[in-house]
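The chain that follows stands alone, in the form predicted alone, written as structure tokens.
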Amino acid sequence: MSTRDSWVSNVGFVLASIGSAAGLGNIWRFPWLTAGNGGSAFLFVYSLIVVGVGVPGLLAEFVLGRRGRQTPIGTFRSLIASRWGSALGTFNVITALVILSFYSVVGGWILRYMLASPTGAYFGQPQQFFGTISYGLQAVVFHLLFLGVVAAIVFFGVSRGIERASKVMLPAVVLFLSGLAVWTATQPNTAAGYAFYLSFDADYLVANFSSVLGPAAGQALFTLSLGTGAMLTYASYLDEDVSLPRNTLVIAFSNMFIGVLAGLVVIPLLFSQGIDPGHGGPGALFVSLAPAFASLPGGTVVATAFFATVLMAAVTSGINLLETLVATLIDCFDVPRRRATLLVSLLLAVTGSGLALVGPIFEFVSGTLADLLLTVGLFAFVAIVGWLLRAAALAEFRAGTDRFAVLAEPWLLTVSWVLPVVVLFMLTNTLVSLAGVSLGAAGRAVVAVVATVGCRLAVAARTDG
């Protein structure tokens, strides 16, 4: 059996986990979802979901990871001890594969834009430039280059590759974003952007709650890397003396801070140039920012710094997802790390290239399918922790912490009943929208409660029997 790698320090784990969470979800996805869903209204709902669902859900995933000390398949095989364990672990691995397949395509876009920024090649015709590089052979080439960078880091393992890279790249991302946010504040006509982004609009939220909830929930899960088993994998390398509650709070709130910081760069900058930020979609970040960069003094320098920052954030998230897939081959099939990295990278080269060639499929996979997979994965995690492991989960929560031990029972109650209802409500919201069925918030809430009780009774009957 291969010797399992581990973190050199808890700081390395925290930085790598923040880097995973604070990647493209925060800088590519967050600004255009915020702008397209009411600005401050979206920010408010998103923040509530991160605190109420994301924090206890992330902690549940960390508990599973350190308890099982393997990747999703091995963890659920040992903790559930049934064929359902292997099936669930396989589902998580497939989810990570799907997410990274489109993620690396977007990473390729960012790499292409960073290389084009010093000359301002896309400033004059931003829509045409994005249309040229977003799908097709160019997109395939840059997807492969981005994937190669991520694979090179994972190739060297947890301590020598992932931890070292995260300790450099995450501070650089925060430093660059902070500098860009300060610089943006000096630009003219940004007041309307800050008002749109930060001034709470209760009327908009009440009128559009259903349409805001789905994207906000999906963003909260996406940005915290919940539901893929990626955070579970990172936690599997942790020692028993590490406080999981403390780390969870640091990671979740640091991630939210970086997302808000990215919004403070993008949204006011667009308003300062008189550009409507509400045109959502995968290319919004690239197309909308180009005129702003073009009209600014030193725009090529600002653009290069911005896309270099986004690229580093994308890499830190990519290595988390790739590590989940690579570590699965190592743990379950005893494949050496270097060979496992090569095999998984070859598979991703094929799946990502397919998405890079067909725009409509890419948009479906990166939007609806990703949200569905992440929501189902998170529901499974909280159900296992809250309904099956209970005593073991409490013991894992308390290990390595005295300060937060008093919160163990309230956390388990939240994971057992509150989170399943909330997560199934989010899942119902997505499915109803996908099916085009008219079902109000009250109806979706009833469905979520009934489904939670039904699932809980089914699990109880199976375990008692």
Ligand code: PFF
Given for the second form:
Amino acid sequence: MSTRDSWVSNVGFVLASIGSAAGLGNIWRFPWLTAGNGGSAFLFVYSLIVVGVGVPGLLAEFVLGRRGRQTPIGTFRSLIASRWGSALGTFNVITALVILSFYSVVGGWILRYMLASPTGAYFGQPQQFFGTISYGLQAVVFHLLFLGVVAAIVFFGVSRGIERASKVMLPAVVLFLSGLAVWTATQPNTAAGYAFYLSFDADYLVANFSSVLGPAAGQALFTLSLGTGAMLTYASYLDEDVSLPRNTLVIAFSNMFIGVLAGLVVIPLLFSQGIDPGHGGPGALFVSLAPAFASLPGGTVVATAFFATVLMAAVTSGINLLETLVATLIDCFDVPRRRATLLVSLLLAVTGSGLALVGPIFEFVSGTLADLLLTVGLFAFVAIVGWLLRAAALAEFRAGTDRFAVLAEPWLLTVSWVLPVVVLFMLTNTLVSLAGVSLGAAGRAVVAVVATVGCRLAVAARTDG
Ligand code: PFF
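Mind pulling up the form predicted together with ligand PFF next to the form predicted alone we just looked at?
Below: every chain and molecule of the assembly, starting with the one above.
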């Protein structure tokens, strides 16, 4: 087997991981979720979940990846000596394929908007423009172009492709977003937007806590790229001498910072036009931002910069997903990287085109199916770390760490008990809404706790643990 690729430096790994986290989730999903769920109230709950659940969850994926030193299939084969290992790894690979298929379609939309921005082609009739490009032949073509860009980076490997691209694109995203946030602050009528976004409304939070919880948790996990094995794959290229807890904190907080920055651009801009940003749906950002760009001075330039930023953010997330798939072919079947990139890209060209052609399937896949796959994947990860590996996971946590070592035990406790309950709560949310059953937040919480205890006992019975 050929020698495995690796990061040139820890900084490269950190930037690539922030790049994976900060993507469409931050810029496309986060602002309208925030706007639709009470602004600052959502931001508050989301931040708590990122810290309490996202950070330990991300650490669990990193621990698995660095311990296993392979993509998900190889990692789980070696870490849990049972046929369930290959099955779980295969499930992760399918998840990455599904996520990248729809992600690449949205990436195509962004590319289309970026190219249409210099002339303001969509300014006049935003709804109609989105309707024309979102599904159908145009969507297929731009999905393929987006995929081509992502594939071109992965083609060159971890250090020469992914690491180099991330080192350029991520700083560019932060710089552009900062510039856009400053520009937004100079626009008229934005005060109401800032007030809504940043002032804390405790009454709203108390009244709506249970309805804010689900979207906030979903967003926290999606934005940290958890549950597909993509972060696991990035960590598999990492040396033992770097601190996983420190890296995780840097990555999670940088990602949160980028999300908040995106909100500082999008939410005040929408308010400045008197647009109620609370309506979600895939087209929300595109359709509602157009009038803001159209009516402000320099709108075409700003719109172009905005969509270029979103595009770069989407590319640095896409490469993480594609790398997971490509590296699986390399690790498990010894396929050379370039051929593997070509093969996987051809497959994605087909699956993504299918979604780009059929809107209702796209919405199901990017919503319910993605939620289901990611939560099941993450549940398996935390169960393996918290219930099976335990001592090995603690050792991996501590490797390369000095002052964070004291956090190892509290982390494992969180991964063993808090995370499974939260993840199963989210899974119950998705299943309940899929089945059309009405079950309140308290009922769903009870289901989550009972299911966690049940699974824990079942695992203990099989492993004498
Ligand atoms: N974190 C990315 C975003 O917020 O856009 C999405 C993502 C990337 C999810 C990679 C999962 C993944 F493996």
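Predicted, not measured: the structure shown is a model, and the values here were computed from it. Numbering follows the first chain given and starts at 1. Whichever C-alpha set is largest while still superposing within 1.5 Å between the two forms counts as the rigid core.
If you fit the rigid core between these two forms, you'll see the Cα of S211 move by 2 angstroms or more.
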